[in-house]
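The chain below stands alone and is given as structure tokens, in the form predicted alone.
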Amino acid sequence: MPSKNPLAGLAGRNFLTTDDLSDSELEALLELAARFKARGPGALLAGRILGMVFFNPSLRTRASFEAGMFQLGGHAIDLSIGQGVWKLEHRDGTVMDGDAAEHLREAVPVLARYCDLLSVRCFPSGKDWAVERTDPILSGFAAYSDVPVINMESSLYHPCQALADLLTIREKLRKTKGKRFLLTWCRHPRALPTAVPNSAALIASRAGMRITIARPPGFDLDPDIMARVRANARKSGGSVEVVDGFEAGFDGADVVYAKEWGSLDHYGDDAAEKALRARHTDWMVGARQMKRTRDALLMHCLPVRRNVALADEVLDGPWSVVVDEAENRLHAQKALLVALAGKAGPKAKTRTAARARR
């Protein structure tokens, strides 16, 4: 008979981007999360191992990850390439004649044998954007593993991220459905990947909620990331616009989300991309901004540039949630954490069963 836990499907899956989950799985991780918050979760991961693989730095991933598996009696390794672990190759057919000293295809499977779950962080370089999107270094350690890998932020997705948003959402509005939600564009001396935008409007749009997305001309979103936001939109019974000006999405929102991110028409070009950007310095969210929505919500995934992204009178005023979203980054990637492999059987019996299909 089939199981009636709608987590049950997770176990020993990949989880690469919100969109691996249906709606019945989202919802129970996300009540999941609400009962470790609420309760904690006890020592249901006992023995269990996280590799935690890093090419990029972390503070409230490293931090949230490395709490949660203590808090459920695992244990986490933290690996960050190239700071006393070996640089990695991830492209088929290279010679390695560089500074990689070994490749995705050995040491992926190796980790796989010693932990039972495996995490990876992955920016994009900022150089070939066709190339970038496929999500290369993460596609290859799904690909080498016999064990469950979680996307910890790559070129295109921040899940983690995400689940712990709606997490916030649903505590401090309830109801998410109708809801306004502002996506809003900030300056930042460097352009930023947008994995998290990404990421924030793909969950927003799973909520039912009618979201805006403010940017200046030429930071539009990956086109086919949109054009999932608005699948999800039509879905869920939600909505969505795309708008050139700062002030247009703040009237009514519920929700501001906050976030800086690079241009994708001039990716690979900095001096261009520069020069885009620098025509944009008012792009920072302050009190006149937050006064004219609905009391709403401010959030941003962190870190945060104070004064250039936004205000310090916002950050520290009353509209702002974001210390409560990233405490709940932990308790989502908790109920992450046991939905992958708390309930995945013998670890023996999942590996030999992987290398059998091989």
Second form
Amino acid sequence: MPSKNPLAGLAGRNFLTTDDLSDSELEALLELAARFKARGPGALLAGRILGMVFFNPSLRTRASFEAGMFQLGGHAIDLSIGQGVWKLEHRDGTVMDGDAAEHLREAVPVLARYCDLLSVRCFPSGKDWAVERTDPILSGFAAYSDVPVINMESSLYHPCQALADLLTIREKLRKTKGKRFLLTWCRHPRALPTAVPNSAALIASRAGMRITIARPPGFDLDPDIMARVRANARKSGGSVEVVDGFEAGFDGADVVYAKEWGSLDHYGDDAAEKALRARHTDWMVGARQMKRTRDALLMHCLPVRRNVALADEVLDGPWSVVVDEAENRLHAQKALLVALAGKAGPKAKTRTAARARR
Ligand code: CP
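Next up, the form predicted together with phosphoric acid mono(formamide)ester (CP) in place of the form predicted alone?
All chains and molecules follow, beginning with the one already shown.
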């Protein structure tokens, strides 16, 4: 008889984007995360090891995964590429006479022999969006690993952040269907990646929210992501609109999700991108904007630059849930780790069984 626990089907799978999850899997993961938050998880992953591969810096992701594995009775190995760990090549057919000492084709299967789960953070390089939008490093990990791979933020997605974000919205608003979700672009001195706004829009569209994306012209998200956001919204009973102006989107919003990102129109052309970004220095969220909302939750994935993207008065004001959001990374990821490791469902596949099928 098939298992009634939707999480059993996640055992042995990769988690690269929230769109990898069915509606019932997403719901069950969030319920498990809420249970772990209320009552603690227990040592469900005793003896299990997570290998965390970081190509880029992190505070929350690194600390929450390591803390989560400890709380689950397991262990996390921090592998920061280029800092005591060999630099890795991911392109095929490359003559490896540069900085990289090792290729993903060897490094990933070796790590999979030591670890029960692998996680990877790999930001885009900022050179060629046509290449970056294929998520080449994350795809390499998924191809060469025979244990589950978790995306800790890639070129396209930050799905662990999105799980924590939806958990936070559900805690605070209870109901998500029909609520107004404003994803607003904010200023920043550098062209940041689009993984967080992509994942924020994707998860809000799964939750039946009425989404407004406010960004200056030239800062559209990738068209394939937008197509999926629209498809998700159609299925969930939500809606999506994209607006140019900064102020109007705040009217009646229940959630303000603030994020800085660079222009894909000028991806790889730093000077042109910077010149475009410099024309929109007024895009900083302050109390004046938040007062137009329905006492909205102010969300941001962090790290955030005070008085650049968000004013002190809103980060320190009644709207901000940014620390709760960061805490929920811990609970959401513990639920995810347990599910992927096959410890969340009665008929979960074992690692050995998953390997034997390959
Ligand atoms: N939000 C987030 O992923 O934070 P870090 O970059 O510090 O991990």
